[in-house]
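Just the one chain here, the form predicted alone, laid out as structure tokens.
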Amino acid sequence: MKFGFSLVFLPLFLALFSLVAAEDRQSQHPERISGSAGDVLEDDPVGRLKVFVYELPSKYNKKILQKDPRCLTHMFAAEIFMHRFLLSSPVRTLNPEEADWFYTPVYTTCDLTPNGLPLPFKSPRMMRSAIQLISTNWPYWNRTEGADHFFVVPHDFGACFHYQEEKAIERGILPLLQRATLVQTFGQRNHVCLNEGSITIPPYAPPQKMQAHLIPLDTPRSIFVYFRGLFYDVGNDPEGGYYARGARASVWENFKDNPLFDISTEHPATYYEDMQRAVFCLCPLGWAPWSPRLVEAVIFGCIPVIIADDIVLPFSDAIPWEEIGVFVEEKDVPNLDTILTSMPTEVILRKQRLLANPSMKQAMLFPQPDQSGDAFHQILNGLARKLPHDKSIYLDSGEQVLNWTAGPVGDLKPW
């Protein structure tokens, strides 16, 4: 069965689809992820690696958070919660000599404007300062120049430390982090801001807040396509066409009057509930290719429509994104209605069954306290799969590979 119809029959179509979907939810159990991906998703990292957490002066983490508690609910908050998780995790070791990995807790994204927008401009100096500190006070960085260290860098473009792609590309990854494993929300193939071997993670979305907005599972999905957010960013892209590479503008221009599309810049109080009433949720790129909408769509069982060319999605070795989502190339946005309405009903229902799998949802969250299979554990799984380290990462005594004076002049100033 395919969706091909006149808009005259839209109300009948949505009612029919909701009925079929509701019956399917009642008669089917959530579908287990098949093959190796499902096994990877359910891996237990405990016993497979040991992590040493550097104890840094509080000016690198706790004091920054005390100045601005908003950082705890920001989409970049993974860096804070990962630190808290590791402090009490069974993978933590207090003996650095037995550690497989070394973690440096630096809250480089906790610098927000009054409007809550992140300012990445101090981040490079802060990160350089922390690395100088650990390389001076401990011998472990110097053994590998960071090749057995990992850092959480959830900025728009990771360790390139800028929110505009053009400037992020110009900056490149902070030179001192070139050998480290970067745990970051940004992921795009063949991009200077994504090193090979990086671990792509979901952005932080508050689990308790989403839990509080759950509605009954048998609620009909009466919205076909849903999106709330910017289509243009006049403040930062006054001429238009640069923001979201024009993809969001194309969504608005092509479908603002299409009754299949419930799209708007308004962010209603019922946002979470509306996602649970929708069949498809648009997840287009913005300044960066990723956003919390992806997490929200998975949690609420709304099929994510991913519009971001070459995106690398969170935990892609464990989550079968091709099976649960719909990928639309940016150039094909004008055909969105045809692409989605021509999708067979059985394909849609299978995607919904896979999205109903609790392990899928759990992998996208950073809950407090942590829970088996959550995003914390998926990060550890990713680190464990990179072991054992190749002997080539270890340097001879006194050997240096990284250039400590490379990068923009402003990054070299003391923090």
The other form holds:
Amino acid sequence: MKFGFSLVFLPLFLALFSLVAAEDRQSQHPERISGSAGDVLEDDPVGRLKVFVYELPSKYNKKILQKDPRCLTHMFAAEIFMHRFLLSSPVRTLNPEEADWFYTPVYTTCDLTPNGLPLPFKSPRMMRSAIQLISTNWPYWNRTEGADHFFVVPHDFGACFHYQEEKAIERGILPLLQRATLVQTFGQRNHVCLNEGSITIPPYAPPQKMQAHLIPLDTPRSIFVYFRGLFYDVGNDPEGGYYARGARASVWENFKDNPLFDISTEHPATYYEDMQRAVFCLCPLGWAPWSPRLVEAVIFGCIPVIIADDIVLPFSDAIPWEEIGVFVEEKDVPNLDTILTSMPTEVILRKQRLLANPSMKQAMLFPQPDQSGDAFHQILNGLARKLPHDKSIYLDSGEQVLNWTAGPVGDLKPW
Amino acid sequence: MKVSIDPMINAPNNNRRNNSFRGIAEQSSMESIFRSPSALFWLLLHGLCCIISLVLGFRFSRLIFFLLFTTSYNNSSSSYSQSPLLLHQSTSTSPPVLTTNAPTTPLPHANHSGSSRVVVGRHGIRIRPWPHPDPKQVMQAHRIMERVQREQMLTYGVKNRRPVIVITPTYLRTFQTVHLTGLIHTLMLVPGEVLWIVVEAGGASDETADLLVKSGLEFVHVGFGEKMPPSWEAIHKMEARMRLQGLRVVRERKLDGIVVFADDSNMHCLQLFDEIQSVKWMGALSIGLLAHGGSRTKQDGNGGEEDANFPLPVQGPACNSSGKLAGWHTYNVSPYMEQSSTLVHDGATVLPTKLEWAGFVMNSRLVWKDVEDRPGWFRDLDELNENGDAIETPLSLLRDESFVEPLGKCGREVMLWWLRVEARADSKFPSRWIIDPPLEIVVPAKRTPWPDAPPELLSSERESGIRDHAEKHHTKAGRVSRSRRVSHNKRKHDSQQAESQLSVVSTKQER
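For comparison with the form predicted alone, produce the structure of the form predicted in complex with the partner chain.
First the chain shown before, then all remaining chains and molecules of the complex.
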């Protein structure tokens, strides 16, 4: 496995690197994410793949966005920005015959409540209707039953299209998307809603807003552990124990009077500045294991402490998360202070150096206009790594693998 | 198993979309429940428990489960697991807090293999038996943070720090300890090398030396023969000469670094010492003037209000639009000259001079003898008159003012605050922070006769005051128990006029 490979090469590379950088000890330039995993971040996808973007009627994308422009700023905005990026990207091709991948721009996470949260109830029907459209108007879907198509589904549990975990598991991934590649933010090992071969991406975090709150890098980091967010979700989980599998509540109960832990449910105006003054930032799971906190921690150089069992982090085949973040199992949360204070200082300093690497930060962002090395390019890199397609995905004419009538009855209604 | 009960239990505020839409989604699962009789039984039992809870007013089902310690699973796919993990009940007052574990056997969900460790459903909130900070870990965390901060300074902070040479004129007086302690604490925090040249008027005294030694800083204690005069004008002139004396020390010892003129009563921001590292030859900083030292006993209607509305006056370099030095911002003190203090210890506001020395920093090589690359626009120290008259500002040391570098974003950042505040002439401040032995007689403040105007300053009285003061320093233990009446006010005043009156008072309220 690539991971094992990099583990072997990593100490050798590091030894070599440290010899070369011996005189540079004083200057302490940020460390490269070395090894075969890290270099991949700087690959350029242009020329390695071609993507064809289907022209769908605007009711699938533009009209939805017009109805609610909040979709551009919430954490699910990646689907919209990916569409815009692909439209003007050099990897786009107008000739579908030479395309390696096919992209369907359908904004399934843009049906928002007054509070701003997306409702997933119509999403399966919307997706189904879009697939019906592309399968009737173009021959490329039926050719492979979607195996060389990819979709961006940034919702809580990806293509399971539900916000509650049991319901999502019960529904499973939309049957029509079983063969397609899913680009999603959700990632958890051995979970129904994560297909083999899916690409995990970071949630959208507004880059300009974060840039606007940067403070000088020599401001001393004086907060040990920082977290702002809910511990108990009283509205949806009044008894406690369901939200975050009890992990957030455990953090609160164990460390609420600990001076090293700056944790509370407030929404301070200096949230971003405070993160830049902290050594560790907690990123525990909530209702879903992923959250924009990870992106914010990486951008602000705060070491992420990830408390989510079996989570699959964004671009995990390109970014060595084990070296950058601290993984704490949910059962070890009561010992979090021991775990963090017993880490050797060299390890902590090394993680900070890795985080200071600009390519790391770029890979987590969706900037407008796009820049090299950003999350858009990492997605394309991930798609390029899956090429060339295996010959077996091409079906004989008339052969059908997908069951178009599978799934709950409600999904079959037209949208 | 919360199909029908949910709307009652759930709180009305929804962070998510649950409440209005749960009903729709749940209906499809109703049929599945009634298919299995065990599920029906559990549903009825649960309903019964809920009704009992409603009657009793609290959820007793959790209690029952805790006592029984049973686990029960439902096979219906739409239910949550009902494993009875006890949560930390926030209402419980008894200490023993349980740490229970989540069920380790996986839930039999449809199309979900048992290989995942993570299960959906209710989990316990793990709390360790003593959920409080461990002091050893707190110390270790602080050590980690210190190391991280040091690394940050090395990586992003100032490289090649030059030593800082601080020149301070001082003299023995009531508030000397207060002012010097503040300066000592600031200098102790300055990163890098600090050499402190203290020039003391009236000769190098033991008291000052005592303070300096205790600070742990590297210092040079230089005595300056003459005593400090009583008027502020003369004091300013003398301080300038004392600073030149300090520069002569730098010259003799060929000290290398950046010279800062820190007066003992000023307040310095630590950022200042990082900013001055970027000076090449001579730099100028903006000073904030806290000109309201002492008491505002003279309150004209106009004067007081005007002062309240003015922003803080600042002295320093002024730049033109391209960032080059164009002139100097000074503070026009003439409107306030009448009310200002003329003599030390008279309790009125002390005003600054045109340009204070504190706002200038220079490279120590400027004052060395025979340095080739010294810029021509700086006069050699030897050229100056030994008396150094008409050296009011460091600009007199320059032939050409335009070479001064403005620091602190061209004077926009104020990192230094100028203040002169001295005690009233009739003050007897204890020489240490502790009054030992305790006061013999304590008189309530209201009874103390309080002179409105400070006593007239006669030179003889001042000298006796100083002698008195010096005696106090020497005889720490031997506090002569002659009539020492100190009242518990903020300013411990000992009015000699009140001496006679107090003997009367003390007989009345003796504590």
